[in-house]
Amino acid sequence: MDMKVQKKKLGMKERYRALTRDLGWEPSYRTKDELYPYVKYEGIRIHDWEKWEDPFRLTMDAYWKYQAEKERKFYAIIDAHAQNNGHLHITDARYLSALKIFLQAISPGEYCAHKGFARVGREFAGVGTQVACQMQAIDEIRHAQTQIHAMSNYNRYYDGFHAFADARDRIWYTSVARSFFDDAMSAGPFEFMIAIGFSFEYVLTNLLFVPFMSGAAYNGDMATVTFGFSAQSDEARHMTLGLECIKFMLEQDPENLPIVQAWIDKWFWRGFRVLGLVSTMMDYMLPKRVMSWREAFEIYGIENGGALFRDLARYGIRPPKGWEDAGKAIDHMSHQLMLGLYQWSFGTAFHSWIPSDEDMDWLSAKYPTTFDKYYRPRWNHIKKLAAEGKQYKNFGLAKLCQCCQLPTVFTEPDDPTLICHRETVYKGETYHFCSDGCQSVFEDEPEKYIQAWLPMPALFREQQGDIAAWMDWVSLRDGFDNGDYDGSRDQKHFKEWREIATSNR
């Protein structure tokens, strides 16, 4: 009598291989060059795709189960937040300015990253890389969705949340993040991996997510904190993927080194400029602050980033070209950009305000060698004008950097009293830049950056400087979504609702 033999269960490694590496097959009626036309497009030489080490090490079934559990927890907390009037549990409505910038500038970037990884997952020839990129593509669209869901709770009660998609494409400060992601998506597959997988995910994510999510917790925003917890484990896997891609390219062929180094130089500086917006959130927009931008950069930029580049030195990689200039800028970047955001606040979809004396004392303690010398006098002058009824506004046209698209408000690396301005003449046209880093990026690929769509020049060219028409186009409600926080509807409503919630009225 035959005995029924129990079928042997596959171990984790065997299941992983069956559900990833064994998905590949040898094409029979098309060549690999036809199937993967962009693999050689950038000059990167790959000799053996099997050498790729899969950093995710998750089978698809485990991945679905893991993500489904996180989704259930996330939406349970979001529901609880909505039912318990979580919009009143924040410190005060000033905090929402940071949230609005994040929603307008970063959340659409997550969606771009989703599209980019889906494309790269198709364009890479190795099965391991394809599966890893497809998983990350799913993560990124999930992040975009959950961020929007987490923050949309506030849209019922406060101004400035209703048209973030229009803001992403049409407002001058959100175009900074937009241009970063558009640039990455229009690059080849390997450069995309350096831009998003390495620069944004590995080098910059800690500077973006850790202080921001900590700030959300400090200010009572449990909806955003919940999103952060939900996404953070994904981000750890993404960082590993970006670093693995770097090592894979460098181990495959020594000829890849100069190409990879040039991409690291470019995308470090591009990412650093995007972080300019984050620096203003940390130093100015959180009523209760976790740490200053300077402290965050010292931990996550100088210490962690420095250790990373020391690790990569064995491959011949050196710190990126703009590394020293970034270090010199950390005492100034948040103050210079915030002064810009304040004076051009008519064109923003969030509120701004003059820092209180208490806020300025905090900034003075965090920036002991620079704030009182260079920036407190400017804020005091603006405060004096406001007291005289002469609010400090600049309705002029901000000169935007052709590369990063930020206003050219930053100073020379070694002289904080002198505006840094660079120019390049290309095909008879003069292009302007905020730094040596941005000028260098442009001069390496001028044909790409001369096509950049800059919102402010476009406003004056296409709408003849009609600011009201521009506001309609951006879906910006003048006086409601922008302007000073003091006297705004957000301030008034928050105060009224908080009083009702904490009294017997």
Contents of the next structure:
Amino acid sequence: MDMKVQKKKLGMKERYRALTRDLGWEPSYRTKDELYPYVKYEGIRIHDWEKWEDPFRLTMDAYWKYQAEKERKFYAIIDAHAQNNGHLHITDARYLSALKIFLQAISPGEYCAHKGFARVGREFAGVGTQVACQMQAIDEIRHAQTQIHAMSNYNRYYDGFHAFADARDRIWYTSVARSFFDDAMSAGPFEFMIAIGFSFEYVLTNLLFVPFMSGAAYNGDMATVTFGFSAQSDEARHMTLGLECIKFMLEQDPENLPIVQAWIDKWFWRGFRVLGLVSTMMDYMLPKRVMSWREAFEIYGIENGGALFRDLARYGIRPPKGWEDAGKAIDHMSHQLMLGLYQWSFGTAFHSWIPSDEDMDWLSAKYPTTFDKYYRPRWNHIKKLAAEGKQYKNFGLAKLCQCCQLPTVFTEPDDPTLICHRETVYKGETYHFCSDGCQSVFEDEPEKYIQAWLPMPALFREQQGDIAAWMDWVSLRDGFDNGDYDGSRDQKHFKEWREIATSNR
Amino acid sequence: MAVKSIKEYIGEPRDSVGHFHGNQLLFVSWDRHLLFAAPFLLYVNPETRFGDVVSGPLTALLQPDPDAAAIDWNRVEWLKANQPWTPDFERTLAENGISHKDQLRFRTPGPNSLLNPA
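With the form predicted alone done, generate the form predicted in complex with its partner chain in the same format.
Next comes the full complex, this chain leading.
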């Protein structure tokens, strides 16, 4: 009688080797340069791809198992949210403005990150890198999908969610995130890793997901909290991949240092500018606020970022060029941008409002050196105009930065009373910037940024300034999706439905 | 460095003046008057008189600032491309040498009502 032999189970490391062993073949009739045409032109020198091991060594079966478990939990909560009228459990419908910006600007970015990782997974010549990038590509498309599903429940009841993809491509504030990802996706594979692996995952997601998801929890939005948790557990892996890539480049050849440093300078600043939108969500748009933008930046920017740069110092990396200017801006950026979002609210697919006296007191406690001095007088004046029936709308439209595409609302790093005006002439054409950081990014690669599609000039170039035609084109329903929250349909409906839900009417 | 690429790379400026139907873009801002969150983007014909741009669209846009009515245009100091500059109100934008996407800034002496001195 034959004895049944227990087959020895493979360990994680062996399984990973089994997964990857056939991917690293030696080409016989094509050269490696032909197979991987994009690995050299950026100037990065790699001598041994084997040196980069995927720190997570995640195999497909393990990946499916973890992610399937998370999906089950996610959809159970989303269903419960829909069935129990979860849209009435939030603090109030003002909160949804933050979600609308997130859906219009950030979720499509996740989809772009997916496309980018699928591409660089093919372009990198090392097996460990290829597999890790493919896994991240799947993560990113899943994030986009779960975000869209989580928020689709709100779309049944509230305005401003219905055309997020058009908004992403066509509206002026979403073009900030769009240009960030377009820039990354049109970069070479190594630069893409710095753009997404470092800037998006390290600089942005910490500041975006952690405080923003706590904000969702504080404001009773369990649907968003659920996708936040589901996505956040992948982010640690993504950050590690980004960081491993940086270390790998630096360890492979000392000649890589200046190239990597320039990318860190560029992508730190680009990421910081995208965070401008997040700062307004945190300081202004959450009815119940967890922490100020300033407090979040101190923890996730200064402390965590500082630790990261200390860690990289042994390779010769210094903190990014815009680090000091970023520090000077944190007491100002949310106020400066929110004042803009309010006065151009006829062109946004979300609502904004004048902060109440109570909100202003909170802002002045969180920004003791700046809010009362610089920003409260402006809000009070806007409030006075509104009381006189002259609600302030700035029909002047805005000058946009050629690089980050934000309206040029930011002031000089050392003078908060003067807007920062930067311009440069390239091949006879004038270009404007919001900061030294953005000007410097442009001047390193002018041929790339002169092609930027800027929504404000496009309104005149393509629509000859016809605002109604522009609204149709961006799928913005005037009087519903835009304007002041006070008097909006969102405000009215939320109040009515909440009263029905909590009384015997 | 003008873009690293695997083959020759030529970018076309997307917002050059030829795309604007005979008009041009002009940016104007009032220094230290930050009720206006960013410089105004104006869509103008280069044959317009400078004085008409000031008394027309610019004056209209400045109205919400409490100091707007007190502007004495004869005493305003101007900057073009961040350099001191003197306009001729009677002549056209083109005759004043104002090109597409130029940034004009102006400064007014006197108090700024929306800045808390405390």
